[in-house]
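The chain below stands alone, shown as structure tokens; this is the form predicted alone.
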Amino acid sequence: MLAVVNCSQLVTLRGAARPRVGAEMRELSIVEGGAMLVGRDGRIAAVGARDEIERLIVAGDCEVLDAGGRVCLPGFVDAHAHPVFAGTRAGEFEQRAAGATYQEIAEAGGGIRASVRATRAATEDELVAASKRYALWFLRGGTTTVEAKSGYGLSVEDELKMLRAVRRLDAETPLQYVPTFLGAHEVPDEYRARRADYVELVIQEMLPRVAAERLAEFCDVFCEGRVFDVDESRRILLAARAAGLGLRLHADQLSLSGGARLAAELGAATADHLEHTDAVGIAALRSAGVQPVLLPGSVYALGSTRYPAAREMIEAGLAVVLATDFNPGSSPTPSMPLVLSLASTHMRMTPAEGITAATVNAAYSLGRGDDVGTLEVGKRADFCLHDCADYRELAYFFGVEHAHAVYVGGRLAFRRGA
């Protein structure tokens, strides 16, 4: 067994079993000076002031965890992630500093293009190879579980070495992922004058495949005019439901396109960016009961000002996730305390309300609230020791890797210095 003993603060999160809305969303349930008792299962066992489950501590059968005064949180829940993919897009990044758009550059055949080809060369263990080096990166900020997209293949068979590959990801790293399906992220070069019928590919062939193997929970669609439309969107998300597949959606990142709209037709699990979406998307998400997925750390890397409504969305009762999109051109960051700095500066979320969106509501909206996400008993013990004394430094110290220790079902999977 392991005892966590002398934190700062036990940030539990502990409540209602479902995500949080509106004034709930700043509700952590902390316990000043807390504690917590692991059992061998890896699941938690007890959560209480330090004098409580110190009494529970049986001698030479029990590992303690002084914690050294520093926050105990739940590790962070990453739900939209990119972390499967070859090569970089550095390019591309000294492009836009130059002035060109993102846009420009994925018209003259860079940005998601640039990245598939570079993709679809690589072997899957190149690309298994690769992403343990991002692995890592997501276990030093404090992320225990991170979702992760395919869509750097866009054929069937390097869509489903992707796939492949995050599963054995899940397999030899502590991280836990959730794969997600994500052919129509693009339309590939060799089919940018047939798009109807790399539609059909992704319906008729890639998913049959990837739902055979269980090589995904989701399916994701980039709906966006220049790239599937609110019609080709539609088409090839039913088609995922008919395959078994939850839905989430790419919706309104660049234009208001309308895929707040269609996610909420759908009943989707997740809308994901929303930059440009209204208060009649807001609106159809609300009573649909979509959770919102909101991607700061994109709309910074790119140089935009345009973010997503928080601040209207939390207030119409949406239960909003904040998600890294950890990707090779749009987002370079697996670093979840960067996106909660950016919450607070630019979305007017308070640190209170960006810890809930990047740890419990995240679980839920990856199926997952009912084993992670929060420190109750039951639940698997994914944790992080952060090297502060209150939560709220995590967003107000920015840059900084605050995580010390985290710990993954209980065992040791990150320490700063070992």
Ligand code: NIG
Second form
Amino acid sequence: MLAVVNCSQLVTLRGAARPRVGAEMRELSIVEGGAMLVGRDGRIAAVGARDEIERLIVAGDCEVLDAGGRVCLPGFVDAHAHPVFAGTRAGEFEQRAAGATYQEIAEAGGGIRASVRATRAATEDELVAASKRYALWFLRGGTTTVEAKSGYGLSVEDELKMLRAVRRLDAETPLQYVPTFLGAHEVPDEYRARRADYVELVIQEMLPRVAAERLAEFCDVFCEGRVFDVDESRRILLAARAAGLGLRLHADQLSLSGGARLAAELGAATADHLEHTDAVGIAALRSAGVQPVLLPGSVYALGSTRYPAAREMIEAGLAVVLATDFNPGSSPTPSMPLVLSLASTHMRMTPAEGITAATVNAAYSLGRGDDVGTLEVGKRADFCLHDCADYRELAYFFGVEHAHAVYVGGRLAFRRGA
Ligand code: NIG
Ligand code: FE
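Switch from the form predicted alone, shown above, to the form predicted in complex with the named molecule and output its structure.
Okay, now the whole complex, with that chain kicking things off.
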């Protein structure tokens, strides 16, 4: 067994077995001076005040971890990421610094299609090796679960290769990956003149293979005028649902393209981005119970100032999620603490709301709410000791590596300096 003692704040997020909405998002259920016991099965066995937990320690049978007066938080759950790709786009980053826009670069054949060319040229082994670098970055930031989208293959075999790489990363690293099929991320070079055929390829060939090999839990579509319009997105997502996949959508990122309304119509698990979503879209998400996944890292990294309307969404009672959107183009950051900072400075979310959005709400959006996202008895002991005594510092000091030690299933996954 493992006993974690001497936490300045044990941030449990204990509560009802559902995502948090409205004022609940500010309620972190903190145990000051708290402690926690982890069973041999890697699950949380007890949570409480230090003396209560110390009474449960069986001498000789329990490792004691002294948190040193640090904050203990559930591992972050990053519910929107593209963490598997070959190559980088540092060259495009430089072009954007010189004035080119993300959309101009994409229209000239760069952007997602540049990462597709590099990813197609890589073997599965090379892809796994490249992506392990990023797995370590996620862990170092205190993230223990990450969603992983395909979408840089865009052919049957290359999409399957990506999803097999995700499966291997899940087995070979301490990070837990939740796979999402994103064959409809972009129209690949060889289908530019016959895009309808590409939609058919996704529906008739990719989806059945992904489902048959059980390579994904969700299906996502980049719903945007110049990529996949609402009708194409609907057809793909209906086919995905019929194949047994949950639904997520890149919605209203670059324009008000109707993505949020489509997510509501289909009862998707999430609608992601939402930088351009209007009040009608927010109301539709609310009536359909769709969780918004907000990605301020991509707004920042694209040099935009148009952040999603988080306050309005919280006031409307939506179970808001925050995620990194880690990818080689629009959001090259794996850092949830940076996302918390951006959410507070640009979206007026309090640090507590940010932490709720980055843990328990994110876990529910991935169908993992009964397993991770809070520090409660029975949940997997995925937690992080952060180098501060007050949880608000996680959002307040930015550009700082806060994570001191990260545990997954009760086992050490990362320790600073080790
Ligand atoms: O979430 N919007 C589309 N997809 C990604 C960008 C991926 C890329 O640029 O490689 C996003 O921002
Ligand atoms: Fe994305």
